[in-house]
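The data below hold one chain only, encoded as structure tokens and taken in the form predicted alone.
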Amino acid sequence: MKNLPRLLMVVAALGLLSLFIFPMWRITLLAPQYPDGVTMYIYINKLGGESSGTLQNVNILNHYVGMKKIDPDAIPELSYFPYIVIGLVVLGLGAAWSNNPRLFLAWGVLMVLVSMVGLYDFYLWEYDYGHNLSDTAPIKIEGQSYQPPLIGSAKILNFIAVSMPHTSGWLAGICILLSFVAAWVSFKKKKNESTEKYKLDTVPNLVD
């Protein structure tokens, strides 16, 4: 119980590596010509599917309405919030190390504000997608725009789009919960011991 807190924020720092392992969002794209639909993952530093081709079946359907070619080295992203998460790690362990519980407290509240801003940044991403279309697409529609949603479905045509996190976005998830545990675990007993010493130091003068 005594190393609970700096164990939590351990793991919690640890586990953001997730984001390297397994996909952190999902976009499907469901359609009676694809009923088992046609998935892009995407990682913190990549962009991948289900199959080798996933990607070019996503930037084919795109094509046609006149959205942009999804290229991964022209997302800037892939390529520098890598080192934002490693960051975020030697900051959640440095914050285990000196078992300080505003530090555990700090870096969860930092974990919340760096996942807004990524979450902002990929509708930013998702706007300029659906939005800025080419005017010498195949299939023009006044007025029509193709942009998924952030999280959730959404009809676009004849395909329903769904947006929803994935293994190590869930994973982050948790890592934020854990360092919030840890703050709480360590205040409380940081008060608990606070307590025991002042009923050590009241009793002797309450005997004399």
Second form
Amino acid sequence: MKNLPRLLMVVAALGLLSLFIFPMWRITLLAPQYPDGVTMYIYINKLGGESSGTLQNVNILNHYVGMKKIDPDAIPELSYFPYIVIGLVVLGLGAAWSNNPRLFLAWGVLMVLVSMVGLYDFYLWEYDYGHNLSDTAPIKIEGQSYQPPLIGSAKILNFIAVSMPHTSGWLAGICILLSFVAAWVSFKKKKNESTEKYKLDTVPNLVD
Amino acid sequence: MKNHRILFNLALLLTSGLIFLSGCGDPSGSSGGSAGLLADNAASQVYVPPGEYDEFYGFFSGGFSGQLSVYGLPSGRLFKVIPVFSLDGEKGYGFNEETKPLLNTSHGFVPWDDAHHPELSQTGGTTDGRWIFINGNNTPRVARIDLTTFETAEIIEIPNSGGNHSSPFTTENSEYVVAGTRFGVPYPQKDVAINSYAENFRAMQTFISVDPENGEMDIAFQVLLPAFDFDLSHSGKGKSHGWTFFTSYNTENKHSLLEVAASQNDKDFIAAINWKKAEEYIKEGKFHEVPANYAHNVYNEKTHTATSTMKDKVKVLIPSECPGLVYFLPTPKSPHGVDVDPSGEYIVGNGKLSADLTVHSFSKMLKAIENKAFDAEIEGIPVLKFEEVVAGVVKEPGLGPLHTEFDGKGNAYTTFFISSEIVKWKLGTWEVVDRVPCYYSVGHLMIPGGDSKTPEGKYMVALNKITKDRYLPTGPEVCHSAQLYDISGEKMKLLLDFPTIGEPHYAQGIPADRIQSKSKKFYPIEENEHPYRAMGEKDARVERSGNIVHVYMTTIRSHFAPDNIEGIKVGDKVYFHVTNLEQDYDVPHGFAVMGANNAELLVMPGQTETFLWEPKKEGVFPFYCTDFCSALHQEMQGYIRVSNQNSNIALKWGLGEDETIQ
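Moving on from the form predicted alone, kindly provide the form predicted together with its partner chain as a structure.
What follows is the whole complex; the chain from before opens it.
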């Protein structure tokens, strides 16, 4: 169990790779004509859906109210975010190698900051899609925006939009927690070790 | 939902109470009257609440409509009419360029047929929900419908046949579906005097092999029999797997006034064909390869197009050269249906002019063959001694027995056309257990799996030929009908009565879960291999070569691309190749042009369909989407400009005022 904090840190760093496998976020649109909903998945490097046609279907729905076409090629984050994630994995592994709890903590804090920036960026995109509407939209409703919620659900015209973290989003959250746990366990251990050392230094006489 | 049930039951209770009080109730609950239905709570047995699913799919043939309709059971709700042998303007079937080849035959394009017997494919004697086959009676053909798309996938023409009625009944693993001929025809087909019938006419029984992987049909071999009228058939199962039984009438060999002339013999025959033996003879090369001319039409789901291939040979086995291939079982009198019970032991010969119902025993038949218990021989085919093969007789069950199905619990159910009823009787003891009236003149009956090894003995459907006073009148022509009975108990109970499309000649039923989850939602566009597809709006264009114009058009909610076309001339042949770019469930687009001499297109998501338009006059003609696709469906429209033959207006196309298609 001596290596537990280090191990946790390795798991936390490598766990981020799940972002390349599973979606991190999902947005589901529900309406009477869509009993199963239209579900769009957001990955670190691409947009996907329940079926190969999902993105097209979302765009078809959006075009009635003049929303911009969601085009993955027009979202630069999808091409550079993967590098940031790889950088974070490397940093995390570096922290694990150093076995320094301060670096564990620093990595966790960095992760929180990056996540917040990512969420803010996501919010900006949502705001842009929801507000930046075409002048020639077939359906125009004064004062209506179509921005989906960041987290949770909201009613937008005839749709209920539900936005929630998905598998790798949750896993990334767990990775952050793991780095904090690693830091905490490691700090505690160091503290115990120093107390122990102190005891060993001072107490032997009493034992004799 | 639960509250609704309670309310509903309460309402029923009140109603039956009122009927009782008013003194005209029918406490015995007889199955005919409405009071009886209410008292028995029949309505709730067939009530499938809105949004919920039926327990069974029912596939009902359309008879002379040439189509196959899909119903839910027990509700009797109609889901789809699948075009098979007849043109269907609604779906463009037989009108669009892609499906025209499906209706090709050696007689050319035959746009109608009389479709009698749907038959589900089987694995191990149980319906597997992969395909359903159906016969075309008039111009002998067998079709295969794919049950992932519910579309006709293949049609094969049957050579040397006339009146393909005893068809397309399957073997236990759909090794074969069969096609017997009801009308003897000259063999080979030639110009002869009709009264040379006995000499020149023959009746060919056809075994069509089915590819276990893709279902593709091929005529494996034909068996040459005397020119009796082979009426119906069923293959053996379990112990009798390897045999197929065909009923016959007109063993008198007559060719005129058959209603009298073909009703003289006390006994006609059930022909038992040992198809495993036939396979051996084929392997040994004991067949005659004879010239033939028949069409084999296959629809390709990737190119969304059917192709028709003419074939020119068929293998024929002649019983006199192949001992042990065919035996005749004498059966009173002009037997119609021949039905094999789930165990494979009993072969019911429904002698339609007989007072009794004859049941043969398969094991007795084998013994009789072994002991050479023959009465005679006809063209090399031994006639077995009647008393050596008969297992039992159901005494005076009714008048005009036609068909029998089974419930898997030891009971058989036989329809009686003349006495208009279904009679339930016990296999082995031959005693009649129950009888119910049908409204009116029942032909076939159907129990889901009732002609397989594993019947679902819960519901039974009677398929009635006439309805007279049963529904609101609709002029001289009134609907045919189906009636649903509960057969889960000792007594049969009428639950529901509903009109059908065309003549519901025969039907098949199958638990919904064997099909439901495999049903396709759309065609992936990336798999589209249609030669004239347009994979996106960037591919949309118009091309001319001589007077042939190809329009590569796309549809997506809610516009066509292109939607304005100019430079078309009178006398052009304009092919609209419409690709539906949608990739969502239940978003077909339709396409119709003013003055078209064919029909509309109804294009499923991911599919390409082609429509030929030949403009005859100058002007500007609108086209539009016919299937209400979206909130802006009415806006889904366009124009095509037609100029004088000698005009020099350039070919031009576009979409949107400021945009041109890139």
